[in-house]
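A single chain, nothing else alongside it, follows as structure tokens in the form predicted on its own.
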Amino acid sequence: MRYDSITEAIGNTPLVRIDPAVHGLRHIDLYAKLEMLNPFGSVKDRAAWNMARAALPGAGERGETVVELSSGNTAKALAVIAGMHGLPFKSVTNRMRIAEVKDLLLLLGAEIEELPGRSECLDPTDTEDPLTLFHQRLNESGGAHLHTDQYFNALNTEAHATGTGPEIVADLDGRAPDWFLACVGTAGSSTGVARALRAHDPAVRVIGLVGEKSDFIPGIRNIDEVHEVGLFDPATYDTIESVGADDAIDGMLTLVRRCGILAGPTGGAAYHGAVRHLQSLDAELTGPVRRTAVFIVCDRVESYLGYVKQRRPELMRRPPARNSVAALSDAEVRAAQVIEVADARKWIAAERPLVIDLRSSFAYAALHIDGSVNIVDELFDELVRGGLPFGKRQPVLLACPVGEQSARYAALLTRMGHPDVRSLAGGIIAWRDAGAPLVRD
């Protein structure tokens, strides 16, 4: 194959059958759509090119900057595409959580702006969120930006409705699969592929996979976050199921070690969720007719080695992390002391606990509880691995955006012997919604 431009290599990715000896399904052929083999490394190459290409000539004439609210694969693809067309690219995000991605964006010449968003994901309904306000300004006419707007741009979905989905049908000899399983981020790929498959066969079952609320899997939103995405439509999915971070890493290891597919954690989550969902269905099937299922491998493992090292250091031949939230059981997390906003305000006034805000420094600077100390959760994680970072006589109140991560740390500190550490129920958002006072730096 010979191309005049690297963008011509986007799409037509392989569909690879997973060896039944690996997944154990007897009556279902499971296929992986290897979107990781797009030229810039991910499924987002399709959406980035489809959203940007028609507007690039005009943007070049006007000297505009390509802008996207992304801290991951969409930003990487757009940074490459913008550079190819002599345009600057800016990534705007609440937080760059994957160090390798940040380094690659800088290498590609991108500008990165981290704004004090109140949550990890854009919430268009929160009109006081700085990230939302920035998003609204980008969409105003007359700006000097080419805003691709992946969360709301129908061209994101179209890239998969006209490309990824029809490719799957063609590679299955003109048949749609019986099941399609996909992790949900912007919802563009799952929505677009589902549309194409159902146009071919309305009986296709579509399973959306989201992260568990207390976990972080790069590229996947949890069930609360997906409702904040403009492209998300619950009617797309026959069911939505959650996957934990450890499950995602286990699935990734299976793909990497048993299948030769160098998938990242999102692909691992898709594989794990697919096998788990299909096992009970497979057990009920009989007869010679085989069924088919397809999941998407979104990107490659190399960008997530730091994430894996932090979650599972033993995989890198490192000793298990001491005092890690990853080692907590569900029962320990459920047993953590949680305090409601009204009671927390009384406790602060009476006992003067040390209030630790685990959010990003940008979110903390925007609004925080008066007198609280900002220790970003990654730094706090490092501190507690070395032991209790404060005396046992000091009562502690932990706060995060919605009260989930703080509950895990409260459980960990309790396990480590601290007698009085509590998590703010509902986090800073609940504090704000209750009308409790917040201050700004």
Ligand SMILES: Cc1ncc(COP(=O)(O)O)c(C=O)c1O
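Residue numbers count along the first chain shown, from 1. Because the structure is predicted, anything quoted here is derived from the model rather than measured. Throughout, rigid core stands for the largest set of C-alpha atoms superposing within 1.5 Å between the two forms. First, how it differs from the form predicted together with this ligand.
- Both D4 and L181 are assigned to a single rigid part for the movement between these two forms, based on which superposition fits each C-alpha better.
- The chain behaves as two rigid units between these two forms, and the smaller unit swings by 10° against the larger after C-alpha superposition.
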The other form holds:
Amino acid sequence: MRYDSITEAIGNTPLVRIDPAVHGLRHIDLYAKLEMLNPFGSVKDRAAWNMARAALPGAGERGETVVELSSGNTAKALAVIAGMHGLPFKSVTNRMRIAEVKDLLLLLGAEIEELPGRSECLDPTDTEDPLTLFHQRLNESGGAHLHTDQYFNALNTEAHATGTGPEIVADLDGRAPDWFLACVGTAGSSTGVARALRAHDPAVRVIGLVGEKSDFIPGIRNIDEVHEVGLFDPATYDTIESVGADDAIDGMLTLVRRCGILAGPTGGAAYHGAVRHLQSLDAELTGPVRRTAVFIVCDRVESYLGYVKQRRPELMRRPPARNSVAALSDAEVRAAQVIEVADARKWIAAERPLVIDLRSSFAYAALHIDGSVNIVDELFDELVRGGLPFGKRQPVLLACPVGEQSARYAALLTRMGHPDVRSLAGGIIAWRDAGAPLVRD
Ligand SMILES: Cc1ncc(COP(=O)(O)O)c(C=O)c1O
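Switch from the form predicted on its own, shown above, to the form predicted together with this ligand and output its structure.
Complete assembly follows, chain above in first position.
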């Protein structure tokens, strides 16, 4: 294989059968489409190249900067492509949660702008979201930007409708699989592949996989974020199912330890979601006819070692985190003390609790409760591992974007013996919606 440019190595990724002894399905052959083997490391190489390619000639002369709303694989691929073409690249995101990816982007020369957005993915229905506002400005500006616009750009989907999907059919000797399962981020890959497979055989079943409520699996939406926006069209999927972060990590472990596939968490989520979905269907099958299912392995494990270490320290021979929200039961979280905005305002005025804002420093800088301190959740997580970080006589009010994370930390601090810690119901968003005062730095 000889190429004139690394971009020619994008696509034509292997389709590898998973050993039936590993997944246990008796009548279904399960295949992994190894998008992790694209040259920049992920399924997004195809979309990034397809979206940028036509706009690259002359972009340097026009003084353009490649811009994308991405905190992960699209940004990584675009940073490489921009660099190869002598263009600057800017990644705009609500928060870089995966430290390794942030460092890699910086190494690649990317500029990173973090905005106080709410969800991991762009939600254009949320017109107040700074990320949405930035997206609108980018589209209006007509300025020196080469905005690839992955959440809306049909070239994202097309990369998979003309590449990934037909490759799967070709590798299955001209047949579409019976089931296709993929994690949903922008929805570009699942939509494009589904289109190509259905054109070949309308009977193919398409299953979209997302993270569980409020759970974080880097690169994909969670069930709360599945909106009918951008490239996402519910009609693409026969069903949408959710996978928890722990199950995604377990699926990933199976792929890396037993299959020789060094997949990241969304590959693990796709494997877990695939086997779970197919098990009962497989049990009903009889006779000699074999069925086929394909799932996508989006990227590689190496970038997620910190993510895994934080969630499952035992996998890296570290003692289980004693004071960790991961160890809480649902009942403990439900029992956490929660306080509504109006009562919280009275409580603050009367008893002056320590108000801790767990949001990102950017969100905090933009707007916060006067007198609150900002301890970003990851830092707070570290802090509480060593024990209670403040005296028991100090009442504490915890605030996060929507009140879910703060409830978990309130439950944890209660378990650790703090007598009066409360979580702000509905978070800073409820506080703002109630018209309560917020200040900016
Ligand atoms: C790790 C990972 N898995 C899955 C996906 C989903 O891909 P798509 O955006 O095509 O839905 C992404 C998208 O960014 C990703 O980064």
